[in-house]
Structure formats: structure tokens, C-alpha cells
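Single chain ahead, by itself, as C-alpha cells, in the form predicted on its own.
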Amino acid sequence: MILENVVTWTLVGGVILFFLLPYIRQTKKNAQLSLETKERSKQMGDDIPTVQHPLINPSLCIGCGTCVRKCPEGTILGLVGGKSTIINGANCKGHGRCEASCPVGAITIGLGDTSKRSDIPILDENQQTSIEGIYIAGELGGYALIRNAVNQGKTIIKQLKPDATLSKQPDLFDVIIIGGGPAGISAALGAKEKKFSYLLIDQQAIGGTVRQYPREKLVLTDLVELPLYGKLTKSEYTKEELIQTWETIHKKFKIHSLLTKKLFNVVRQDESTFDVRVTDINDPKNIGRYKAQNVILALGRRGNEIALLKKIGIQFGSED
């Protein structure tokens, strides 16, 4: 009987080791690869996230790797020392799939400490900048993703309260929206729904930053709802499908827009109004001027937007 038990447990132990040892070797190999990727990213300056990113609580992390597998971007997260860690932070788009998949709530999506970030403007809870009446929606505020851009555009419009007396002036808009991407379209639809006088301005055609994506790039929107239009029917679109959706919305709701105009400056005219100055893409010396009670900057991050914001006088996290 004793001999039989020894044989049985030996066989059981052998089977366990047969499956366990390769798993341990693979786990160690993955950890080493993650560590090497993190070191390469650090050398290239790609280890630090530039916008929203996972904030990992190591005391809660159990090292299951679910977050690593669920990340749509691939090598953003890895397991190092048995804990999830950011290994290629600069490529993080903040999808939030890691947060949703974590079984122990060890991950949240945020911006971290932005007090010393020279590329993140100071915003209040309503997305208002250091200049009262100027708001930022979308990537400029540090939060990526179409879902966030749409929601921020709606949030800003929802709390706007233009002066009714000033609104009677024919040449003064309640709000001017700079940028025809997800945030700008959402804000424009919200303004139309609330019967605000508004103008949407973009230097290209409707679509914003999405137009800069590679052909047939898969865009994650999650399930979002636009004012007047309702919910987008899918959580994933190709670049071309999403642009077609924006163009359909633009045409269907007759969004009041001015295209191929690039923002040059925003200057406070008096306590209640701004002078919004734009240049024609085809004739940069031709400067147009429009007046508004409020301005929403939904420009994305395509070029010199940060320099433009500083030119306007908006304060950033690193400034006293």
C-alpha cells in the first residue's frame, strides 16, 4: 500500500512538474522580455506616458497578467517582478481596457501628477482654462480617446450660460468651437440642441485628428452618445467609417461651420467677449475675426497647439 501511494504521488508530481516547469520558464522569459522592453523604452524616452495612462497600485496587483493581455496597443504593460508595470508608456492611448479587466481593482486611468507637466494646461472641473470663458476638450487636456473627447464636449456645453442680453447681438456668438473632431462635433451638436448661437472652425475638413490616422486604422470609440444624434452603433470603426459618420452628422444636422481656417489667436476684447482670429489655409495673410462669449479649443495635438495655447495666455502645469 505504501509503495502504491509513493508511485501514485510520484506520478502526480511528475505530471504537475511536466506542466508547471514550462509555465515557470515562460513566465520568467516574459518577465525578462518586459524588463528589456522597459529599458529600451527608457533609453529612447518612451517609458513615460504623455497623456492618460494606467496608475497601478503594486500592493493590490496579483500579477495575473489580464491587463497585459487586454491592452489593445500591445506592449504598454508587462509583468516585472510578478507585478504589472508600464514598459512603453509613451504609446499608451488610455483605452482603459486594463482598468476594466483587472479582477482586484489595482488599476485606474488618470493623468498622475500634472503640476509639473509643461504640456498639460491647467483646467478646472468644467474643462475651463486659466482664462475664464476659454475651455479645452479632447487631447489638448491630456485625455485621449474619442469617448473622452465626446463626453468633454458635451460637459462643457451643458454648463455654459451665455449672457442672454449679449446673445441678441447678431455678430456675437455664444460659443466658438475650434476643431472639427469628436470633441468639436459633440460640442457643436450640444450647442445646437441648446439653441446657442455657435460657429465651428477647423483648418481641414470635418474629422479632426482622425484624418491623420493611417488608412483603415481601427479606431476604438467604446459606446458613446452624441447630442441630437444619439449613440454610435459600434464600439470599433475604421478610420474611413468614422470620418464618414462625422460627415453624415455634419450634413444631417447642418452644423454651422467654417472650414480651411486655422486659429491664429484668441484675444479678450472685454470682460464678456473674445476676439477669435483665424487665417485662411490658402492665404495665411488673410486674417478673419469673429466674436464670441465663450471659446472651446478642441484642436487635438497635431502640431504647434501647445505653443498656440501659451500665446493665448493659458497657463500650464509647470508654471507658477
Ligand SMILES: Cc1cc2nc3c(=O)[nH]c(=O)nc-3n(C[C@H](O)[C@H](O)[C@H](O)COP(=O)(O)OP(=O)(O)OC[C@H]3O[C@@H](n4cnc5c(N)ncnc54)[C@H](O)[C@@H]3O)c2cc1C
The other form holds:
Amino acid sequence: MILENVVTWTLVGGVILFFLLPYIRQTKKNAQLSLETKERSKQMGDDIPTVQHPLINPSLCIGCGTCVRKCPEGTILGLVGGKSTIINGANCKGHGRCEASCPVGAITIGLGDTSKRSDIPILDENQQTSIEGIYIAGELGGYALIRNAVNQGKTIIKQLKPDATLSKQPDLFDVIIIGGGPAGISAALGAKEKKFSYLLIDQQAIGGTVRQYPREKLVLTDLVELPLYGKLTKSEYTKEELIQTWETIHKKFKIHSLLTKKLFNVVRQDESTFDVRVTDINDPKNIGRYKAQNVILALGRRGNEIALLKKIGIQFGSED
Ligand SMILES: Cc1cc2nc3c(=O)[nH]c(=O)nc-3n(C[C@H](O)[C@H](O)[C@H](O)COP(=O)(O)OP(=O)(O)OC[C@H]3O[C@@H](n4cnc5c(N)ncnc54)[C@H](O)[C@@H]3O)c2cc1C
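May I ask for the structure of the form predicted together with this ligand now, the form predicted on its own having been displayed?
Below: every chain and molecule of the assembly, starting with the one above.
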């Protein structure tokens, strides 16, 4: 009887070890890989997220790894020391699948403490910067995703009230929008819908960062509604389909735009007018100046935008 018990328990133990050991080995290997990725990202300056990202509560995290597996962008999160950890923050697009999939509510998506961030401009509830009349839409404000960009572009235009007397001046736009990505397109359509005089300026072609995605990249987007155009009906597009959509919108609604012109400064001219200064991408000595009552900066975050905002005089959470 005793012998039978010993044999049975030895067998049970053997079977458990047979399955458990490879699992433990794999978990250790994954943790090591995550640490290495974190270290590599740190060296390349890619470890810290620039937009909204997972904020993990380690005391709630049970280390199940669901968030790691659900991230559509790959290795943003990893398990280190049995807890979910950001290992490659700069690649985070803020989809929020980690938050939705966490079984214990240990993740929320946000920007963290923006009062300590020198790369996040101070904005009021209407996306207005510290300079009255200058607004920020889209990823430049810290929130990525096409849905957020489109919604912010719309929100700004909705509450904009250009001075009706000034609006009669032929060379003064009610609003100039810089950036022809989803935020800028949405703002331009909104401006057109409200019959504002507007001008959209971009240094490249229409479409924004989508143009920089890898070929055939699958873009996930929640259903959003653009002024005049209506809903973007699919939740998944290829990069090429989305560019085609932006180009069709640009053409169909005859968006008043100036392409291949790069903004280099916005200067207040008087109490109610801004002087918007651009250079020609193909001829940098060729400078253009445009006047507007309001300016929407929808520049994204792919270049030197933060330095440009600081030059314009826009205030940030933490001034270093
Ligand atoms: C690889 C990758 C994959 C992504 N995948 C997804 C996804 O699946 N789903 C999703 O919702 N989001 C995704 N995103 C994020 C999404 O693309 C951005 O959040 C969104 O494009 C932001 O829109 P925006 O209008 O704020 O800025 P952008 O799209 O970045 O557009 C900014 C525009 O401003 C112009 N500009 C910049 N500076 C100047 C200047 N000085 N003068 C004139 N013009 C200027 C640029 O040329 C550009 O056209 C992804 C991003 C990347 C990089």
C-alpha cells in the first residue's frame, strides 16, 4: 500500500514537473528577453512613451501576461519580476487593448503626471494652448490614435467663434490649420462646414503620419465621424486604403490647402491676429506669410514639433 502510494505520488510529481519545468524555463527566458529589450530601448532612447500609454498598478498586477499578448503593436509590454512592465514605450500607440484585457483592472491608459512632462503642452478643455487663439489637435497634444485626432479637430472648430467684423477682411483667415493628418483634415472639414474662411498647410502631401507606416500596415481605428464626410465605416484599413480615403476626402470637399509648405513660426501681430510664417520645402528661401484670427497646430509628433512650439512661446507642463 505504502509502496503504491509512493509510486503514485512519484508519477504525479513527475507529470507535474514534466509540464511545469518547461513553463518555468520559458517564463524565465521571456523575463530575460523583456529585460534585454528594455535595456536596448533605454540605450536608444525608446523606453519612455511619448503619447498615452499603460499606467500599471504593480500591487494589482498578477503577472498573467494577457496585456503583453493583446498589444497589437508587439513588444511594448513585457513581464519583468512577474509584473507587467513597459519595455519599449516609444512604440506605444495607445490602442488600449492592454487596459481592456487586464482581468484585474491593473492597467489604465493615460499620460501620467503631465505637470512633470516638458514634452506635453498645457491645454485647456478646448485644446487651447497658453496662447489665446492657438490650439493643438491630435498627437501633438500627447494623445495618439486617429480617433482622438479626428475628435479633437472637430471639438476645436465647434467652439471657435471668429470675430465677424474681422472675418470680412479678405486677407485674414478665421483659422489656419497646420498639419494635414487626421486632426487637420477633421478641423478643415469642420471649418468648411461652419463656413469659416480657413487654410490648411502641410509640409508634405495630405494624410499625415499614415504615409510613414510600413507598407500594407493594418491600421486599427474605432468608428469615427468626420464633418461633412460622415463615418469612417471600417475598423481596419491597410495603410494604402487609408491614404486613398484621405486623398478622396481632400478632393471631394475641395479642402483649401497649401502643400509642401513648412511652418517655422507663428507670431502674434496684434490682439486678434497671428502672422503664420512658412517656407517652401523645395525652395527654403521662399517665405510665405499668412494672417489668421486662430491657429490650429495639428503637427503630430514625428519631428522637431516640440522645439517649434517652444519657439512660438507655448507653455509646457514642466519648463526645463
Ligand atoms: C507605425 C505607426 C502605426 C500606427 N498605427 C495606428 C493604428 O493602427 N491606429 C491608430 O488609430 N493610430 C495609429 N498610429 C497613430 C496615428 O497614426 C497618429 O496618432 C495620428 O496619425 C495622429 O494624427 P495627427 O493628425 O495628430 O498627426 P499626423 O498624422 O502625424 O499628421 C501631422 C501632419 O503635420 C505635418 N507637419 C508637421 N510639422 C509641420 C510643419 N512644421 N509645417 C507643416 N506641416 C507639418 C506633417 O507633415 C503631417 O502631415 C500609428 C502610428 C505609427 C507611427
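Rigid core (definition): largest C-alpha set, two forms, superposition within 1.5 Å. Values in this document were obtained by computation on a predicted structure and should not be read as measured data. Positions refer to the first chain, counted from 1.
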### Message
Superposing on the rigid core, I want to see if residue 101 changes position between the two forms - specifically a Cα shift of 2 Å or more.
### Response
yes
### Message
Superposing on the rigid core, is the Cα displacement of residue 151 between the two forms 2 Å or more?
### Response
no
### Message
At a 2 Å cut-off on C-alpha positions, does residue 239 qualify as shifted between the two forms after fitting the rigid core?
### Response
no
